[in-house]
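So this first bit is one chain, no partners, the form predicted on its own, shown in structure tokens.
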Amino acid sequence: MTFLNEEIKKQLEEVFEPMKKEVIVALFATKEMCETCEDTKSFMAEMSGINEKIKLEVYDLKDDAELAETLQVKRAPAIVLLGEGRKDYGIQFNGLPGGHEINSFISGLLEVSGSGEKLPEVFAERVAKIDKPIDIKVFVTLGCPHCPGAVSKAHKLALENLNVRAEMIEAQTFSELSDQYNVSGVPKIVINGTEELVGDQPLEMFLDAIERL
């Protein structure tokens, strides 16, 4: 199955042109009951073929359990973006980042490569003050046009402060997890299991929620 036609590939070549450093796309799949693992592998193979700075590495969730644990990967398919020196910024995608979610994946690649935009100073100061472990889950569906914005904001926080980990979770693929967090609309943002936001909220709302913890 092909996900990207030649026209889209040419557009992505231009989008990825500003990438400064290599980004490792660490993809975890599994042989057991994984409807979207093969599609995710194919999609990532196509994406990595567009720019030489995108390096795809494929792992098995069970066979490579030690690495999965190190990168805090608990389900498949999952993608972790690693920066220079295999640095883990806590940026993770659970499920196929297709549909509208290709936008947050592209944004993640650019950010980890060092070509993202700087945070405004007022936000950068607040992010720098985060001094405890923060876990952000953003539940999405691939047909949701507002979800990529929420995912990208969460990932930006993770990129800027290593106390923060942020993951996109495709709600339909991981329906049990969606039920656990009572996801009835997307994007739904859950911070440390207690603070909840719904919709593509501004970065200030993310920080307000974190500071309440």
Second form
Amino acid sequence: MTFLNEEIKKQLEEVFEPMKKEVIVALFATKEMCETCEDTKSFMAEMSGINEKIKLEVYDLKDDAELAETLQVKRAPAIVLLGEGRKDYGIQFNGLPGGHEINSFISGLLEVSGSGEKLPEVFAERVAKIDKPIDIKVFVTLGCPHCPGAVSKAHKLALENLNVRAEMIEAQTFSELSDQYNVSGVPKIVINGTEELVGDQPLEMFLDAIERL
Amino acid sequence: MEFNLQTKPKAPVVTPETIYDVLIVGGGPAGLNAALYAKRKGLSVGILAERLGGQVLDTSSVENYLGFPSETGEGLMKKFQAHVEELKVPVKEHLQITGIETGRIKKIHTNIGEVFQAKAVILATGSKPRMLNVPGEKEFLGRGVAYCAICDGPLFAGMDVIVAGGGNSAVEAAIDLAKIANHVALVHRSQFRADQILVDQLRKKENVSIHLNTQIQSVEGEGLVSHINALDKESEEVVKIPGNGLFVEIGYLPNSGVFEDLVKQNGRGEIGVNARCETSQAGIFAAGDVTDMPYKQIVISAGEGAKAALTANEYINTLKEEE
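And the form predicted together with its partner chain, for comparison with the form predicted on its own?
Now the full complex is given, and it begins with the chain already shown.
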């Protein structure tokens, strides 16, 4: 099954043009009960075919349990973006990043490849000061136009400070996890399991919540 | 599978070093059309926006924009954006305005710390969903209370949901939700304001009940929404309407708070403009949903944006003559 038509492919070629360094797309699938694993594999294969700097590596959640643990992958399909020297910034996508979420995936690739936008100075200082482990979960649906903005901001924080991990969670694929966090509106941002934000909040709201912890 | 690719504008970004003729705050229909008109007049112009496209992106379908019989909100905005992009209007996205200093050169302060400069400013910051302001609404935000049907609808697949409101947005949301939810109850405090064509579509849906003249009093539940209490104004009885989701579509509030001391606003916080989109402050113009013009519609906002740009052009020309 092909996902991307010629028109989108052409647009993506342009979008990926500024990529500086290689990015490894580490995709974890599973053989058990996974409705979207095969689709995610095909989609990622197509994406990696667009620019040679995008390297796809496919793993199995069980067979490659050790690597999954190192990268803190708990579900499938899940995607981790690794930078130069296989550096793990803690940037994850849980579920197929289709629909509007293709935009946060693109922005993740560009950021990890080193061609992202510089963080405004007013935020850079505050981000540098984060000195405890922070886990940000951003729940999304694929039809939500505001969601990629929230995901990209969380990912940017992870990129800038290695104490921060940030994952997109597609709420319908991982409905049990969504229920656990009472997700009935997206984007829903959960920080360290306790601080909750709803909506595509500005970066200072993320930082305020982190600083409250 | 669909992919809603949003390509970044290829135009250069708006820079703090440049003094623009006009800076437009907001990237919805009013802001984009203002940019188009200002650029075509030969002005140096830039757009500062939280997100290009604005509120229209949340609309699943637009059927009342002349020339586009059936278009998604996103599709229409992409066409608007592409048109403006052709003229290479610089854009700066992902920021919020924190204040504007008046003077010959207006200084626009932002949350990212950068200050932008222009001789004239067009405020086109649009609006945000209005809340019901009933007990339970805030507590259940993100726990059943929602303001974006296309975002949150899928989370209520197979469940019972309630839509509050009787205008076009509410009826459209109810029609969309009827496709995924088990049952949709539309609750509105008076009679329908929506276009007849939409009301007819809604009435054809088998899994929709319509409660007019019914005022929502509270949102109830334990942890998550389970029902609302509403006053049936005819029988004067309080009815309990079950639902796990409450989609509030009762209109909009202007995004004008930050301009409170800058320009005169009416009781609803809408920026007062005259027929030429001038505000109470010289060199500051406003257009679209953030203003007190009646009827918040895409086509009207776009038209107002054009007007604001043309007036701003005259203002810039007067400045040049004075120099």
